[in-house]
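Below you'll find only one chain, the form predicted alone, shown as structure tokens.
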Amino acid sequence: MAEDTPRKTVEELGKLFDLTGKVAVVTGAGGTLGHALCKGLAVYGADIAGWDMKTDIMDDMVAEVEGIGRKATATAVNVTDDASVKAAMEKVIADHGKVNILVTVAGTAGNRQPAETFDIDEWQKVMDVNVRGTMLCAKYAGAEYEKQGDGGKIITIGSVRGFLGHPGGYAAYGTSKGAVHLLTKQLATEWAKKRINVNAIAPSIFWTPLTQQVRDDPELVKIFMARIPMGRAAELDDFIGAAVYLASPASDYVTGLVLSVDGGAVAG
């Protein structure tokens, strides 16, 4: 029979979702999820490695981190080119000597249109930057933590979209979102004996750019408040403590999940 895991101390419990001296990568950290993810991770300890199209436009999440007290660097990545993510993940260890963490948030929307009449270039554009960057930024984030031989954690950005179908013109974020979910699912059980943790936040819609075209339309917003039990949008704020979590000790057993933050949008 075997022996029982030792249990915690009082004071390592007291530290299960600590990430001071962890390395944090995320992705699409100029946009209002990513950086308020970055902003998250910094406050419960992880210095911050933020990617995304252009670096200026993570000036202010670069500055937030650094009022922290963190430590924060901002590299321009185009996360559906092979070589730019290479590339990006060498930078990270040349500039933070590790990785730990990965956050993917960069994605797209893409322009929601009827499926009958969906430009198919604007599907694939849309499954290049979910699906495709997604596996490019975990590919290079598993071979570090594989080569560091320590584990670490991966943090994919499903949908509840990526659950249910929706009358709103889906068919390209929806099935992309799907994919990222088996994706997450494929990926934890490959490196589950590597201490490779890989799991998913499945957030409810929310106020951004990216969901602009949904917001201007009135009928389209009833329709999606009307979906969400809990009765209003989900808040930045809102998905942090999923994102501390999933990236934290408290999480080491957890591999493979979808955690839905909806406001209840996926129980029913």
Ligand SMILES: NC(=O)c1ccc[n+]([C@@H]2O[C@H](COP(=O)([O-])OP(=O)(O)OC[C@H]3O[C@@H](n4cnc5c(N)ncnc54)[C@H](O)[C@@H]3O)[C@@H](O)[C@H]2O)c1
The other form holds:
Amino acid sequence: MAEDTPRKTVEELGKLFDLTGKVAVVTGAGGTLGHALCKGLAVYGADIAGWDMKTDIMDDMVAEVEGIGRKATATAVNVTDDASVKAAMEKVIADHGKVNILVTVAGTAGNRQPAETFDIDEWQKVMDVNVRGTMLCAKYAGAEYEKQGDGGKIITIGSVRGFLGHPGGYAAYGTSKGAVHLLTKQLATEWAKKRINVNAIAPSIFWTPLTQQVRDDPELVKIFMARIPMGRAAELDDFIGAAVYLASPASDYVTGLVLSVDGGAVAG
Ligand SMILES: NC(=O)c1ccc[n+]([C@@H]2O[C@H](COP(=O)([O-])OP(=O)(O)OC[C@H]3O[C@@H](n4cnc5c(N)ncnc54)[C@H](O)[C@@H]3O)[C@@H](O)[C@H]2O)c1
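Any chance you could show the form predicted in complex with this ligand after that form predicted alone?
Complete assembly follows, chain above in first position.
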């Protein structure tokens, strides 16, 4: 064993996944995955600043996080709006004193349409929420991390659709998630020396309002399941381990990773 390599104590190793004392901003916190990740991060010790379009859709999340014994706040934010995101980040600092983790879950699928007749305004809406929204939230978290001077974690939410095309009308959604993956790598590279880790989680399909259009079409469900080697949709709790890992000291030397949590969908 190399004597000159710094090693953690047993006690420090036991805290590799500990988020106690950390403040996590989670966007889309009133949505399905956002709420689940707020709960998961809180179980591992983080306080939660939830962002979503309206505060009342985060009531259940706030109650659940407080029930775990962590602090939770809910702020109305439009992630596509620079002034709204800036004000929300200022509110996080006022309410919680700092920010250590950002998870950009807010997203939209828009309506799937054939590329040759795709409504370009609808296409732009998807790009705005998924790409511009991710960029704006990361921008203000990065600026805050820089001020705080002790690094930070950013977790974006990509998708299997960011790796692979699909005949089912994904010209907007797939393109936006491909951009989220590359934005993640770009920010990771740019901020690596500042100890800001930027990684993505790329889920396969799970059942939420965002995928209702697919769920309503049994033929499409069959096609989707056939493409997942494990043969099932993801469950919400499948994503919690990945989020805790990427938010915690366990991933301090990991940056620019797009971590597939997808039942093997992009493996073959
Ligand atoms: N459901 C899936 O199968 C699936 C698969 C891969 C990736 N994803 C991604 O996971 C994330 C969460 O999706 P979900 O399925 O939980 O959807 P959801 O519809 O349950 O949640 C999305 C949340 O984002 C919020 N939101 C949308 N636009 C916003 C804006 N401009 N500002 C602030 N908040 C906004 C919505 O209000 C909603 O609460 C999305 O980024 C989605 O692309 C989902």
